[in-house]
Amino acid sequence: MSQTLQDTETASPFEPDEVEQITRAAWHYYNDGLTQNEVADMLGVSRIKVSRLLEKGRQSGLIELRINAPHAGCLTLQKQLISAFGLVDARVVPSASELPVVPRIGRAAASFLMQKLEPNDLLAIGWGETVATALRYASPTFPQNNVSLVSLTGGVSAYVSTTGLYGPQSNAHLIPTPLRVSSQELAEMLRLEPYVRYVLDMAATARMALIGVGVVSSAATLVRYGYCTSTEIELFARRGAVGDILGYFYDAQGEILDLDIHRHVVAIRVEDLRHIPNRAAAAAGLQKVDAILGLLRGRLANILITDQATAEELLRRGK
């Protein structure tokens, strides 16, 4: 970080004197690193006096703070999105292309959920190989705060039980059943089945959710855990889908489509998954906007936790 103190000869609201005191301070504060007693010893006034002097500079211009750093326009691109798709919160990431995507997202989704779950909270989670990897980094966490888990969709008690979270003593809820199910018969017949309606029913009352971000092509996770054919995903693609949630497929606006698989899911309700009031996504990567953007559209999450390539493509993709 540096600081900057501009010329205030003309149209100075100062006093010469002052002004020379302000700058005094502020170069000994910040620029020799000396703490806020050290530079009241030398310039012969009191720590409050120090205070004062560095906080007028700071609100008059006097002085300006510069962070030089990658994460300072990321935190610009953080407000960026914010405001341009009405969320909650976002959390930006500097892109370092050498570097996998998904051990970086997860690890800043692991961290933003250490920041914001709260002593007792229930977090609802879903399905994706960035949501199990923000899991392996923030468990070890979950214990001490006695923060209980409770899944979103079936298909999670595989990646969930290499997290250490999930035994016959842990907090964590799971739905015992695939993501998808063979018919949609069977998909309503375990829908019903009290303890799966007993998990789908707690999630809906969850405080924070966090959720990956599916894209629609043959490389998708879904195709790769056997969920999806390829050839289903080019169906999907060729009626408007641009990205799924919890295995449901919507268009570049947000809005569910109407398709069969949807009928073999056994997972939240989306109007039941809008309940929960923080509904963190994380997912980045430039294959991944038109799925981003549909789902910021649609409103189906309200936070964003995302790579600095990702938000910049998406501000200008979203206009």
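Please supply the corresponding structure for the form predicted together with the DNA (the preceding block corresponds to the form predicted alone).
One chain, no partners, no other molecules: that is all that follows.
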């Protein structure tokens, strides 16, 4: 029932001296404005190697391109979202309908986190593709600021490299279970496991959470990864579900429904989630508008990271 979420290469644990090489190459290339050939001469490697080092650095998030605009994105839409839905903050990335949304929102979420997280913070993470992508971009910065991770649900271990760059200080506390298990009894037992309880308790103390938003359709990531069947989803839809967070389905007003599946999920309780002061939801796409609207109405999240088209539709369909 549980599968890996991340098939593509996860955040690569570098060789230690490769990091050094990337760092120096990046410094010379970007800050000193040298050409790749000149950098190659200084490092004593071939030009193409420099090109690859830089590429690797950018892919992995080691080299971050930060846009320091007073409003990175669409300022007006951000403000409108904040006031229309009473949010704490919002990020809106410019639209590009033909480009895949997940990496775009993931990057925006990563950039948001890197801006907002302070040294020694604890970041709680949910389940989902967008969260996974965001973490891939943001996680190289965590050891530096001694940011620790804690999971809000089971099933996230698949996309967080617990080894990787994580040093002795920074740490990742993951619930070592699937997101959903096959029976209420098993879920209950797992939730009572000491380590699982420990992680769940810790998650409730985080200052910032990043969560994904699931849609109620057979295209849902939950279905794709085998945690739900299409049949179940159809049933939930008839019961009024418009979306899910952390495996909990809610209706258009953001009220959590009373469903059997909720008792099969190994995750923080929704009441505890609400105690996390900054709950950022990262989601975009017109098919997710209903889900996002419910989420915001129910105040399940108070920060939204989305794209222009989605933001406009959210505002049109209004509160």
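This structure is a prediction, so every number in the text was calculated from the model and none was measured. Between two forms, the rigid core is defined as the largest C-alpha subset superposing within 1.5 Å. Residue numbers count along the first chain shown, from 1.
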{"item": "Gln253 C-alpha shift between these two forms of 2 Å or more, rigid core reference", "value": "no"}
{"item": "Core-superposed C-alpha of Thr23 shifting 2 Å or more between these two forms", "value": "yes"}
